[in-house]
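Here's a solo chain for you in structure tokens, the form predicted on its own.
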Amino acid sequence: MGILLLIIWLIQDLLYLIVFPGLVVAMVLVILLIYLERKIAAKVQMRYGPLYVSRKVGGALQSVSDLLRFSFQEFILPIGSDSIAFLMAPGFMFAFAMMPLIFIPVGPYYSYLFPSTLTILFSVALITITPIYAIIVGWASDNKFSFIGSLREAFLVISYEIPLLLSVIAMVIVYRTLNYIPAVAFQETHLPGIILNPIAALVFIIVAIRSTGRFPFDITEADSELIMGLYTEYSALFFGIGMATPYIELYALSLIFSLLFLGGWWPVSIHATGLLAGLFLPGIIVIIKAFIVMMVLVFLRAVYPRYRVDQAVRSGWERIIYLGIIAVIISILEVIII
């Protein structure tokens, strides 16, 4: 009986990581999000957007066809590149973008592969590791455009990671926990985090935009002066992995935002019982909230121009970091007063 329970527990956790809310759901959302991003931007800018593949359904299969094209293209390894780093870095970057999902619950009864009371800390820490491999990608390519893109990524990471941590710390102070489930329970009995500390929510959103290269922070891949930045020398599936990674990171950050600021699986109670309300419905609600956040962030492509790297770095050090400090002060005052 003990062995059977262990096998069931392992299968449940593997399904959690691979299927829901893991890799399968993430990839489906990424494919859908890329298509909608291109269509929405085209609509705003009075263009057609993807239309060549599956014209009768508005080009809905364009993202799928792009995935198949990347999967079967010939891969080219540049002669002067650091071959080991060049080949391994995209995989590590994708893996560390996926790993936070291990610690992000989408319901009060979902278990973890690694049970811990520090899930907020672990998930945010893993997200901050991802840009390191993006920098390695540019450095290993032996291409001046890629190298400049990696330098830009380094400058931006340094200027925006501290505000990310400050916004999360602000909410940890309010919730008095480093675990997502008690944080959601606190919002159930009080107010959503976006109301309790709107400054922290604003800082988190801005940093999420920067971390995932959404406009106006599409700086490391600026096609006007860097061609494709970090990924200039990449082709085939490796290029597809590099381009999909920011969307996976956006998915993880949107899940975290939904749990910390939007009430998680609320209005489903943490004490809900039954197969539907207790297991499936909370996860669906969290995924829907995260997808709405992702849609809002990708919409910025249609309306914002790109910052220069000096403008973005200056904004991080001179504005966003101070907003993060203000968010922490607000949380401390709330705890003292309440």
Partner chain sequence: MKDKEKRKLRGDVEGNARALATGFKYLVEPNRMTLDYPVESMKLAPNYRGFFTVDDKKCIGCSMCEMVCPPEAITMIPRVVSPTGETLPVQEGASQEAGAKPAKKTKRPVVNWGRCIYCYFCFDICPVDAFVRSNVHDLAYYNDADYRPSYEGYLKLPEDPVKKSKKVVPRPDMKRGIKYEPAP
Given for the second form:
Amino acid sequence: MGILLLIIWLIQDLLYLIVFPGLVVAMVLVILLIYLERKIAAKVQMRYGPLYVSRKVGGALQSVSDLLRFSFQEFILPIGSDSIAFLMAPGFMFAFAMMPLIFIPVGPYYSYLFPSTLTILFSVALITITPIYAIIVGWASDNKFSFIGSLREAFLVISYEIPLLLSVIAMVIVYRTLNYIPAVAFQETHLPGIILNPIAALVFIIVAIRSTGRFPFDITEADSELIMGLYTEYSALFFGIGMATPYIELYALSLIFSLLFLGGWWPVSIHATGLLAGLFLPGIIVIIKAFIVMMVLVFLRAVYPRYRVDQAVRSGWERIIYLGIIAVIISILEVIII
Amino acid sequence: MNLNEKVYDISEAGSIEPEGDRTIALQIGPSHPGSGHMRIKTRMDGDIITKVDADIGFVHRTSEWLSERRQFIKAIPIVERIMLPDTVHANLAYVLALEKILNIEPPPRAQYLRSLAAEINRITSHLYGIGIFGIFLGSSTVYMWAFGDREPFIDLMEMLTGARITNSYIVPGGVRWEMPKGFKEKAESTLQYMENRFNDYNDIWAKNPVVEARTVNVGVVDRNRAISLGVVGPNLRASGVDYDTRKASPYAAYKDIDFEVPKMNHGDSYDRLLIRIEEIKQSIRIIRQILKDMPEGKIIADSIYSQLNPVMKKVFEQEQRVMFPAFFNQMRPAAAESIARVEAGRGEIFFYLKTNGDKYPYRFRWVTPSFRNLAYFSDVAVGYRLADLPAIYGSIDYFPPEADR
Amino acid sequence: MKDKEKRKLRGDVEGNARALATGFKYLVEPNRMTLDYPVESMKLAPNYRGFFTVDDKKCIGCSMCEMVCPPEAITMIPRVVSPTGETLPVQEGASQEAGAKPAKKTKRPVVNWGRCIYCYFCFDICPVDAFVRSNVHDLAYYNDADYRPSYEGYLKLPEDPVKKSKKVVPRPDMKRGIKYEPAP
Amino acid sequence: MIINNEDIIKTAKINEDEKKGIIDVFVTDVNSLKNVALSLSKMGFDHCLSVTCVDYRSRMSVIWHVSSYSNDEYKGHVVQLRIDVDTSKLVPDPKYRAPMIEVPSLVEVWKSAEFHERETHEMFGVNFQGHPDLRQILLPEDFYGKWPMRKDFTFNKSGIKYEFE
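Same protein, the form predicted together with the partner chain this time rather than the form predicted on its own?
The next block holds the full complex; its first chain is the one shown before.
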């Protein structure tokens, strides 16, 4: 009996990791998001955007065809590169970008491979690992532009990780838990996090833009200076993985944002039961919220040029970090008052 | 320097660093999204540029050589194709130099039509520059908008001349086509549209905090430095020099037109960005005046018109299309020399033409504005960051094919 | 920073808000300026400079167009005018019966489309106005040889390659610069 | 008279053509070229529009076109500073097709002449003595020594034009 339960538990976890909200849903959302990003930019820029692949549905299959093209393209290994690091780093990047999803519950009854009450801590900690591999990508390429790109990534990671942690700490102080499910429950009984601490939400959004390389912080891939930044020497599927990784990161960060600030699966109650209301509906709501956040973030491409690296680093140390500290202070005051 | 022993190192900036040198060489271009058709050899100390050598000539098309071996009339398409965003100005500058040798004075209406075409062309040229600057700073929206908004003006030129970019509109003695019916209304609505758009351009581009951060105090050239580097056009005026060839030595109809020459004070990339928008506003003002004040009359000088045969005169009366007399084929101007200066969108075009009584020009020298703006790379960009290089490059509106000629 | 104030830069909050609002305005109310080319195509103005040909009856074979052509795209080829007034290749004209009126030698222009730059100088130099214009411009050939038609091939104006598409005309528009309306 | 500086009048022939807009300053002595240029620069002709060269086969004339940005009076005028070099007595160098001629560089006077002098150097084989960085600018490196803008430059023209029928 115990063995059967264990097997069911494992299957459940596998489904959770691979299908929903894990790999499959993430990839579908990313493909959809890349298409929508191009369409949004095209709308603002008075043009059509992707259209000719599957014209009847408005070019929706463009991203799929791009993925196919990346898959069948010739892969080129530069002679001077550190080939092992060059080949492995994108894979690790992708894997570590996916890993926070293990700890992000999209509903109250989702169990985990590693049951824990510290899910917020784990997911945020895992998010900060991906940039290390980004730096390795630039180093292994043996290209000056990639190398400059990875140096920029290193500078920016250091200056923006602390604000990220500060904004999460601010919310943890308010919710008095390091677990997502009680945090969402707290928002259900009180107010959504974005109203409780708007400064923390702002800091989190800015850091999300920064760490996924959206405009105006598209600094490591600045094409007019660094060609393709880190991925200058990459081709074929490895390039595709490199392209997709920031979007996966964006997905994870948007999920965290919708859980911490947008009330998670609110308006569905945390006490709801049954297959629909307890299992599927919360997940769908969380993902829709996260997708809206992602769309807002990709819309910025159409509005902003990019900052210079020193300006971004300076604003990280001189502005965003203070905003983060203010967010923590607000939370402490709230806790004292309430 | 002993020239006989000179060895050209192709990758001078990429050669081995001297010992103890902590700079690295970075070759931007010739196949780089931010270089254009050129190679910018830089040396970097960390993120700071210590040396820039702009290696141009990748799209050198020998326009002087070709023009010296062809009849005078055939140089018109050649000079146009060198400066594709600025075709009318190149055409006009060459024809002005040629007219001085041939002693032809075009009639007033032709002068006005020349100015009209030139100002429409200036707007498209500035929009081109704004768009390229946009993509250099990463704003694809401004890139698309500016290129999209070029379209109505190119459409106007198409209506006027029958071609979109390479108009070949101006010939010695006048212009080739009369203004078609309905042109005034179309031009007026296009100008109004452009005026409406300035608010949006300001909001998303010129006054965007990110653009301000990227361009303010970047690539500063003060007045004296701009004069000594000999930069031209909007870049010169952004540095506070009050110089415009249209005012300094008026050509075409600019003597009779009331307009201002916008001027900025700081001479940084942000001023060079704003001055182009201001110049578009002035061009709109000039076009309105031209359309209002355009005199009636012939569009070709009488000395040319009288050489047309009866068939050609009939065509002129029916279609208002100027045909060429056989004289255009067999021009043999007497030995003389002349110069012409024209304020093109990017700056001053200079022509020096020398004839010796032969049917080909004896010496055909022209200098394009981008070639004179080259100094921006080697002198101005030093000391700024790598990311400032696109901000400087974009702001000077440098067009490599134009510099290479 | 002092310098910055002097320039009347917008504050960060106002600048960002206005930029985002402008972007959003265009997102919800798109002004599309693109021409969806092969589906729609432009009906060009009558004075558009496209492919052209020569009126065989009008041409007098004076070679002025060849002389003025800037890219040297026009070549004069030898032709003979038969007694009936038709222009024939030299060999056919020569094979006429003896005793008939001798065919008149003449020349005709042929354009190498690979070199032509559509400046229409040949049009304007022609003393008898023999050239015929069309506004077909979007045509490309598969082979290098196709760019150099024979004289008979040159006499036929090429067909519009996007004849079946929806024809539109550009109209100036206050909102989007150019609006494409169905051609009348 | 626009040019009223006595030093220039003494050392150079001045011909002012109002209609064509050129003030021709013809310097006969190579050694006084720099002084004339300095005097012009002091007068207010502060930038160089173009440097070029005209090849008359027996002689070559190097021309600096200069004008003014700062002086309102001179803005509309272009000074053509000209010097002739006799090429008939120059011995051909085996390395180059035609011998290089030598004139002093005026980059010290007008910094804006730098790129123009480089271009004239590679096109006409003019050795501007004192130029800080006299390299090629437009032509490919292997073209050095052929001076393509001179009148005696020739090349193989085959394959330029298609033959019909």
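Rigid core here is just the name for the largest C-alpha set that superposes within 1.5 Å across the two forms. Positions refer to the first chain, counted from 1. Please read all numbers here as calculations on a predicted model, not as lab measurements.
Trainee: For Arg308, decide whether the Cα shift between these two forms is 2 Å or greater, given a superposition on the rigid core.
Mentor: Comparing forms between these two forms, the Arg308 CA shifts below 2 Å.
Trainee: Quick one: core overlaid, is Arg69 moving 2 Å or more at the Cα between these two forms?
Mentor: After core superposition, the displacement of the Arg69 C-alpha between these two forms stays below 2 Å, so no.
Trainee: With the core fitted, just quote the Cα shift at Val57 between these two forms, in angstrom to one decimal.
Mentor: Value for Val57 between these two forms: 2.6 Å of C-alpha shift.
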